[in-house]
Structure formats: C-alpha cells, structure tokens
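So this first bit is one chain, no partners, the form predicted alone, shown in structure tokens.
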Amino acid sequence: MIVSISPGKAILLGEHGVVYGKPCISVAISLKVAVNIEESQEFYVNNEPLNEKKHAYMKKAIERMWNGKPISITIFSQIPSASGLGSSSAITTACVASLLAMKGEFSIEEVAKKSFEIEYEVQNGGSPNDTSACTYGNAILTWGKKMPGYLWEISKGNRKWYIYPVKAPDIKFVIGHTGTKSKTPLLIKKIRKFVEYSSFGKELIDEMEKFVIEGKEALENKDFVKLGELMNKNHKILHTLGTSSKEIEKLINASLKAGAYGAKVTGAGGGGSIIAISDNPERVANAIEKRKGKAYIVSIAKEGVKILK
C-alpha cells in the first residue's frame, strides 16, 4: 500500500499566458488530496470499477505507467472538483507521485512531467504550471523564458516551459468558490482562437505578461498592496477574454468591498473561484460567505507532494 499527498494550487498571476509561453505565478495551497493505492482482483476507483469517463486522468496515469497487477485507487480530497484549484493536477500529481513509488522511480521532477503528459492528454492541451505547482509546493513561475535557476523543463511539441521557484513570504489568502464549474478545455479552446486569430487577443496576453514579473518582486517583498493592484489588472484582462461570469463577478466584488487589495478569477475561469489578498482574510471571507460563496482562507503549502509508506 501506498499513499502520496499533494496540494492543491492557485493561479496568483498570468493564467491563459502561460499557455502560450508567457509568465505564470502560482502557489500550493493548503487543500489537499490524499490518494491511497494497493494491489486489488480488480481495477478500482473509490471503490467503483475504472470507468474511463468518471476516471479519465487515473485511467490515463494506469495506461501510460502500470503494467503490474490490478489496483485500487482510493482519493480523499479537499478542493472541490472543477473549481480552478488544482482538484484534477492534485489528484493526478498525487496519483502518478504513488504509481512511480511503487515501481521504486519516484523523483520529484519525473512527477511534475509525467503528471503534465497525463493532463494534457486528458484535456486536450494546457501547461505544466498546474502539476508543477501541485508538486513542487510553495510558489512557482512557468515560463517558455530560459534563465538560471530553473528546477526543470518540459516540452511540449514545439514548446519549452521552464520551473523557477519563487521565495514567498507566509501569508494567507482567501479563496471564494463560486459553486459552479470551471470549464477548463472549453476555456482554452475558446481562448486560443481569439489569440491566434485576433492581434487584440494577442495584445491582452503580452500585456499580462508584465503583470506576472512586477507581481513575482511584490511578492517577494511582501509588497501586499502592489500585488493586490496588479490581481486587479490581471482580472480586467481575463475578464475581456471572457473567463468570468457574473458569480465570479458578485464574489470579486464583495470582496474589494471588504477592504481586500485585489482579487481575481483564478484559474480557468468561466466558473470555479476567485482568490483575494487582504490584511483581514476573515472579513473578507464572511462577505464572500453573504453572497453565497464557499469561502476558504488558505495558507501556502511549503511542501508539494509527498509519499507516505
């Protein structure tokens, strides 16, 4: 038996951009999963036959990296699904991070990249920001820019992103989850087509891109304010791509009216959550909770993905 954990993640900075190579900032999160596995007589997940549809990322993950004898896959999660928190990366993470531990292959890095084939198979498209993020813990950059000090590389096709560890401060952040679903392929189709097609699109991803590296040094410098500022721009850009919705909307601005810094739509938006900053995460809570949103006050996770034997 075998049971890994994984966090789940939230989009700071640049989500949509680091598609297309651009610079993306995320943080692990303290929503976690928990997959336990062990040998079984038959494929099993949470105690139901293996049903590709139902359980497309762990039948991906048993495809690609198990030839041993049937399993049974049983996930405890705290981020609900299709909420733009990492529920589909922490579980795949999470579930890849245990296969290669049973096999006696498990690394970090092989992790994060086998964990980012599988998701990207399963939607179709994507970045490895998400898996990274899920599996490294604490904060990241995604980048299709080489620098020093990355932690690896992933391609894919004719694209490189590139790993960066990003040195965040202790600090809690407030998540509002709007109860309905985030609709993440759709999304990036949608979202590909107006860039490619359109030079506007492609004005508004630039745009972001200087977003995402004054946000990292705000970060860094525990420059709350600034980073708040820059959440607020980077919404208004993913706003005019068209990933918010009016629940979005309601949660963002109960919780600008609460006192926070900035707060956005994270993730892949369209559905899903919002995340917000302020130096009273409680007050911020409570008026996402009066207007009907789930909220979570989150700390960043230092550890990413670990294996409990």
Contents of the next structure:
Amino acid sequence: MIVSISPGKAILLGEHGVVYGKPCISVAISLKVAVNIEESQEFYVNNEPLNEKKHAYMKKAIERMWNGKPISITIFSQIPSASGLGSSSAITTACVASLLAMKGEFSIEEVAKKSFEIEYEVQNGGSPNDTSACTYGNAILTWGKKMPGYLWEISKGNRKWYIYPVKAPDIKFVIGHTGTKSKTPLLIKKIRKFVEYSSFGKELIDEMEKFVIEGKEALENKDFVKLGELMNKNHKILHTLGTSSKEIEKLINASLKAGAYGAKVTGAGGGGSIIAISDNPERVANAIEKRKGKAYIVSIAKEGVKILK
Ligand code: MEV
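Having seen the form predicted alone, I'd like the form predicted together with (R)-mevalonate (MEV) now, please.
Once more the chain from above appears, this time first in line as the rest of the complex follows.
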C-alpha cells in the first residue's frame, strides 16, 4: 500500500496565456488530495471498476506507467471537482508519484513531466502549469522564456515551458467557488480559436504578460495592493476572452465590495472559482457566502506532492 498527498492549485495571474508560452503565476493551496494505491484482483477506483470516462486521468496513468498487477486506487479529496482549483492535477500528480514510487523511479521532475503528459492527453491541450504547481508546492512561475534558476523544463511539440520558483510570502487568499463547473478542455479550445483566428485575441494574450511580470514582483515584495490591482486588470482581459460567467462576476463584485484589493476568475473559467486578495479574508469570505458562493480561506501549501510511506 502506498499513500501520496498533493495540494491543489490556484492561478494568481496568467491562465490561458500560459498555454501559448506566456508567463503565469500559481500557488499550491492548502486544499489537498490523498491517493491510496494497493494491489487488487481487478483495476478499481474508489471501489468501482476502472472506467475510461469516469476515471480518465487514472486510466491514462495506468496505461502509460503501469504494467504490474491490478491495483485499486482510492481518492480522498478536499478539492471540489471541476472548480478551477486543480483537483484533477492534484489527483494526477499524487497518482503518478505513487506509481513512480512503486516502480522505484520517483523524482519530482519525473512526476511533473509524466503528470503533464497525462493531463495534456486527457484535456487535449494545455500547459504544464497546473501539474507543476501541484508537484512543486509553494508558488511557481511557468513561462516559455528561458532564464537562469528554473526547476525543470517541459516541452510539447514545438513549445517549451520553464518552471521557476517564486518567493511567496505567507499569505492567505480567499477562494469563492461558484458551484458551477469549469470545463477546462472546452475553455482551452474556445480560447485557442479566439487566439488563432483573431488578432484581437492574440493581442489580449500578449497584454497579460506585463501584468504577470509586475505581479511576481508585487507578490515577492508583499505589495498586496498592487497585486490586487493587477489581478483586476488580468480579470478584465480574461472576461474579454470569454472565460467569465454571471456567477463569477457576482462573486468578484461581492469580494471587491467587501474591500478586496483584487479579485479574478482563477483557472480555466466558464464556471469554477474566483480568487481574491484582502487584508480581511473573513469579511470577503462572508460576502461570497452571502451571494451563495462557497468560500475557502486558503494559505499557500509549502510542500508539493509527497509520498507517505
Ligand atoms: C487551467 O487551470 C489553466 C489554463 O491555463 C490551462 C493550462 O494551462 O493548461 C487555462
């Protein structure tokens, strides 16, 4: 039996742009998943036979990485599924970490690489940002630009991403889950069309870059007012790209009215969650709950994926 734990993630700035090699800052969050794997008579997930549709990530992980005896996978998750908070990335990284450990091949870089391959295939696109954030923990910058100090690089076709550590202070964020599902593959496809077929779409993606670079500095310098401003600007672009919804706007407006420095959709959007930054997280969380969102006050998870023996 092997148990592994992985944090979820929240994107502070730069989602969607990162698919095209633009920079993106994410934090691992204190909502986590645990995955237990043990030998079994048949392949099972949560006591049900492994099912291609229902357990797509696990099915792919087994197909690509496992030729041993049948295994039974049990998942315990604090992360709502399809919420934009990295539930599938966390499950994938935890599962991959365990399978690698069972084969005696565990390394953090290998977890990040294999998990990205699996997520990319299941979602039919995307970047290694989410799986790398869950793997590494803390805060990361994912970017197509090569500079010194990167943790690992990951390529797909002719695109290459470099993952950098970010020195994030100890802060709390407020997450507001709308209760509607964020459909990542659909949103990635929709934005891809916009970016490929219109110069306006491409300009919007290009414009996000400076907000992310400034945001990294603001985060590292604990300038939360500035970070909030940049999150608001980033949200305007994401909204124009078509990743918002009326539920998302409702929770963002509630957060800003409650005094948040900034609030934006987090993750692929179309549903899912918002992230807000404030000097009074409880007040923002209350405002979100009053508008029928589910609020979580999260801190940055210092550790990424981990095997518990
Ligand atoms: C989803 O959490 C983040 C996106 O940028 C997709 C990706 O990077 O794979 C929308």
